[in-house]
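Below, in structure tokens: the form predicted alone, a single chain.
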Amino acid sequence: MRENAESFHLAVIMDGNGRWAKGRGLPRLMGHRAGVEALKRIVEACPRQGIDYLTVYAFSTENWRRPSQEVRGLMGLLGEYIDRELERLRENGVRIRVLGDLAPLAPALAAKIRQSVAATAANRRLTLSLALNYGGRQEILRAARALAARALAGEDPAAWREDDVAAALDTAGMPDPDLLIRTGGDLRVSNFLLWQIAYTEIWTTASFWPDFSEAELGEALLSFRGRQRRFGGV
């Protein structure tokens, strides 16, 4: 399932941001501003650790259940990122991809992100792929139903294989993570990647995500160079 051989996979769970404000005695909306600071150091970090793919968990299914003051609040960030950012990522060569079904955005907001996928899709330096109303069953699901389809129309699913499946997904041509780090403290994937982290190494850390740095990012990476990945064998 890799694009090449060689790139390297990185999926973050970016937790922590609300929990890092309470902390400070701010509204969590301002530990949401601080965790798009984190985001765009941890980006502007991965070429230099050898990170081809970025993967982060921006904005789930199941984050429509918070205020909607804050779900507002969030959707305005996400806003903001991309018009101050979006030139500065093209001229370093990182492409932009979505996860997600952006059907429930506001129109505006799902112009803007399409427009961005749009503008640097001939990006290869670093691809960041941003998971907005994203959750990994339902991911599944749109795939199930697509291979459906192709059922109806007469192709035999006897035939199928993983990689059938897996083209069928929103990260379809891109390889599977080769780490997963979570920060927050949580151990848990929350509905994050189901398929495609199948075989990932996971690295938590208690350090919220607005405080999460390049330096850190190192030392996941250095536990995951010690680590020795079988894949089911021995």
Ligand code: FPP
Second form
Amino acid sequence: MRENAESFHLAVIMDGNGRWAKGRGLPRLMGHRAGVEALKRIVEACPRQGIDYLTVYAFSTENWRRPSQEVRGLMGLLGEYIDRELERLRENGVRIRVLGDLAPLAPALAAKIRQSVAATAANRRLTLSLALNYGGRQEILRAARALAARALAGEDPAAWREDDVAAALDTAGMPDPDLLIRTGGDLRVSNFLLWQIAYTEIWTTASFWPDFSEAELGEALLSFRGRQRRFGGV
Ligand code: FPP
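Previous: the form predicted alone; requested now: the form predicted together with farnesyl diphosphate:
Then the entire complex follows, led off by the chain already shown.
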């Protein structure tokens, strides 16, 4: 589904914060803190680079397995990010969306996130989707449950199309990502946007996320523009 066929959607797996910190003899949380600074830079760069949708993997359903101190630290950073940046995001025309299930988050943090979504709902310059407690398989499972409920209520599943599934996902109404960037050198999708990246171009870099710059984003976009997207055709 596309709100606007001309819009550009960038998805990012922001990997390498821990290794960035380790290389400097710093605690992992300092890497995540530097990662937030990188995120701020890229959010500012997006409108300049012609990007309308930015979707970032901030916390996966698997990240709960990390030491509780790191999980607490990441949640703290998220709250801090909203407290410090919301006004600026609002002024800059950024709409915040959330992908994932906020239910397991601390109620005060979940409320703060929901408020930031509501406060920016009318903005259109850039849609910043934060994938929080997000997993692609879990998202598809939630969509399947919602569709099953509709079938039980009498709808005929035989009449459904791919768009009906897309509309039941957390990304409802957004175009699929055009480009997926993964920093940190690994070549994996890591349960991110599984349905949505069916035809997405992928670009990876060994740079750790805190080092990712607008210049490197420009390199990725240049590489993207040089590719021919055939969507299964010839
Ligand atoms: C991966 O690095 C990164 C994460 C698990 C979290 C990404 C989070 C941020 C950039 C900051 C928090 C986000 C917001 C929106 C405030 P890693 O720890 O897996 O790095 P490693 O692979 O080097 O260990």
